[in-house]
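A single chain comes next, written as structure tokens; it is the form predicted alone.
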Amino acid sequence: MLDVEKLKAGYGMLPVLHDVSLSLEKGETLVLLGRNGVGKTTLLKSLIGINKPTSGSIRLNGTEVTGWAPNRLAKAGVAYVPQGRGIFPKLTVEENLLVGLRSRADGRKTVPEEVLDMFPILRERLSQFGGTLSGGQQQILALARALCGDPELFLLDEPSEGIQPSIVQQIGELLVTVNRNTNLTVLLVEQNLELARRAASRCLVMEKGRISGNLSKSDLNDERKVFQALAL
């Protein structure tokens, strides 16, 4: 579904990614673990077209998409929830969700009922401004907005950051449910091991801009293996 080969990217003269290669099968949830500053966010930004890779290849369903603009990738079925949520605080919940429809291939103009069914708290707050929601509710809104676009590939950058444990658990359960019901493919950048254990099909570890190891779902339950992989 997604194939990345020898990807290099950075900021100006500063290289960050060094020959990163990975692949995701349709319906898989791959978690990318690593400490702060190792290149995880740069990888996601390169995959969604915010950062332009300096070399390497990104293929989506067999099509070369390296260097595509974010809006073109969104139309191709890639959704991105950035670190910090990225909602529109001065738009209502409903207006935020309607923004997510712009990438749909079917031209739908109304918020899908199935999305509101997944997030009943948002149904209750459709007329509320996004900026007045709690941090956890804003993260839920960001996830729901991305799902409104009916994506094939979901890129999530640390959705647990600054969120209370109950919402983190809800996000984990949601990812499992959506994956099971829609076969959505997910690349999740995360440092919360509990969320990683709940959501992952498997896990890769990044260190200094490179993929340095891999962990199976069962490995994530072994703290010794996790700490060794993260060089903690």
Contents of the next structure:
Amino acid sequence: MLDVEKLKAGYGMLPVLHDVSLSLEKGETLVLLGRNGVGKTTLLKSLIGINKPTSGSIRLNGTEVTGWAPNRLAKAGVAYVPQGRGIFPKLTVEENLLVGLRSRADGRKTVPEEVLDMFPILRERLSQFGGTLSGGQQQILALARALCGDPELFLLDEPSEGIQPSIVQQIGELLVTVNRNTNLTVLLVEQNLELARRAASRCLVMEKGRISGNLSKSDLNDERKVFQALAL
Amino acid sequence: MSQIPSDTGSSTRSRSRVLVSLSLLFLLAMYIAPLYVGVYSASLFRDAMLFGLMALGLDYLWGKTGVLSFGHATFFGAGAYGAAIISTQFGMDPSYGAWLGLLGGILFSCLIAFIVGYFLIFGGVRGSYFTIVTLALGVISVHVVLTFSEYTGGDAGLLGVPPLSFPTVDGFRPLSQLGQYWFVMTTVCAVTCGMWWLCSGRYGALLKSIEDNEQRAQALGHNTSLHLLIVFVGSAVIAALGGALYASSVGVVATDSVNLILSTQAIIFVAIGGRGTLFGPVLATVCVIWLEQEVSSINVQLWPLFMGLLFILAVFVFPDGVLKRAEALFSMIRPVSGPGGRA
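Next up, the form predicted in complex with its partner chain. The previous block was the form predicted alone.
Below: every chain and molecule of the assembly, starting with the one above.
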């Protein structure tokens, strides 16, 4: 459903991505592993249109979407959960979710029950300000808000960052459930191997702005292969 | 445990009931005030409320989306000059000329805001860069007024702008001083309440999300540039309504309704009244202008000193505005306990 070909992107004069190519099948969860500063976040930002690619092409379900604005991509079914959660601290939990409804195709104006069923903790805190939630709850809110837009493709940037292990585990389970129930396609950028192993159907490794290797689901359980791929 | 939430709910409700009745009393007092304080004071309040509309327009932009315009007097002035030029320079019957002027002034301001706003906002100009460009807009507009003096009257301004007329039993009659006061009062109340209603629901949340982080709001599917342009044009229209009504009720338009001092004052009104509260800036405008009259009647030179003092107070003592501070004091008198009490 997503085909990226020879994508180049960067910040100003500084190139970060060099000819990145990858493709996602509908319903799979692709994990992108890599150390700090190899261009994982830049790749996600280019896919949602926040960074304009300098060359290459991005196709979504066969449509050329290279250079589209973020709001247009969001309406086309791409949801992006940035690193560091990116919720709106001054809005209540409910308002955060309401703002996320815009990209739905059905024009629904209220928070869908199934999203709240998935995240019961949010239902208890609907009138609380987003900024008063704990880090893990904020991450859950960010995921729920993205799901409110009824997306086809989920771009997740390090959801485990700075969150206690039990919540990371919960998020991993949630991703698997969501992926199974709604046939959502997920591109997950992670440094947490545990979460990657739990959620992935396959895995790519990035290094210095290039895709340097790939690992199957079974490879992920083989520590030697993982370390070799990550050049640790 | 189940007792606590219901208690909080009823106390919040009684609190808001007190607030509503206080506001209604205040409104009633404002409506009958001219019968007691005389026509001069009433006209002072009327003008203050029209400047309040400008502050309201600025608050819609600055308070709700965080985009600061340093040239909002341009839109107030465009409304005022538009109304004055249309109603005086074309030899129209004042009974409908005044109304056409009102409409034309607003449209003129709307057009300027649309053109400037389109290129700035869709060109990606934000933050302090936006503020500086609007500052330049204010400077340019004063020069335009002075240059085209054959239409604008230059430094002397335009005189004889007709007041609005309403149909009565014996044909169209211009509004009396009192009639103007009540008309302006009603308009300002209606616009302020309308804006408050508009910004209270999902739309308000959307604007706040744009203020918080525009990129995130955009990534959730919102066309943030379009929203900002609509807010910018809307805020200009509100300011222009104030300006056009000002022209028709005072009868005179001069450069002091476009200059930089007025733009600065608009920002001070909003800061003192409380950014994003909508009602606050309107109230603050009326209070500050009333204070200006009182202080200036002692000594004209005192006022700039007072204005500076007020601004320092606004920054240090009530950074959220007088209204929020008053609300905090009010809560101390009638405390709302528990998590249900959202200020």
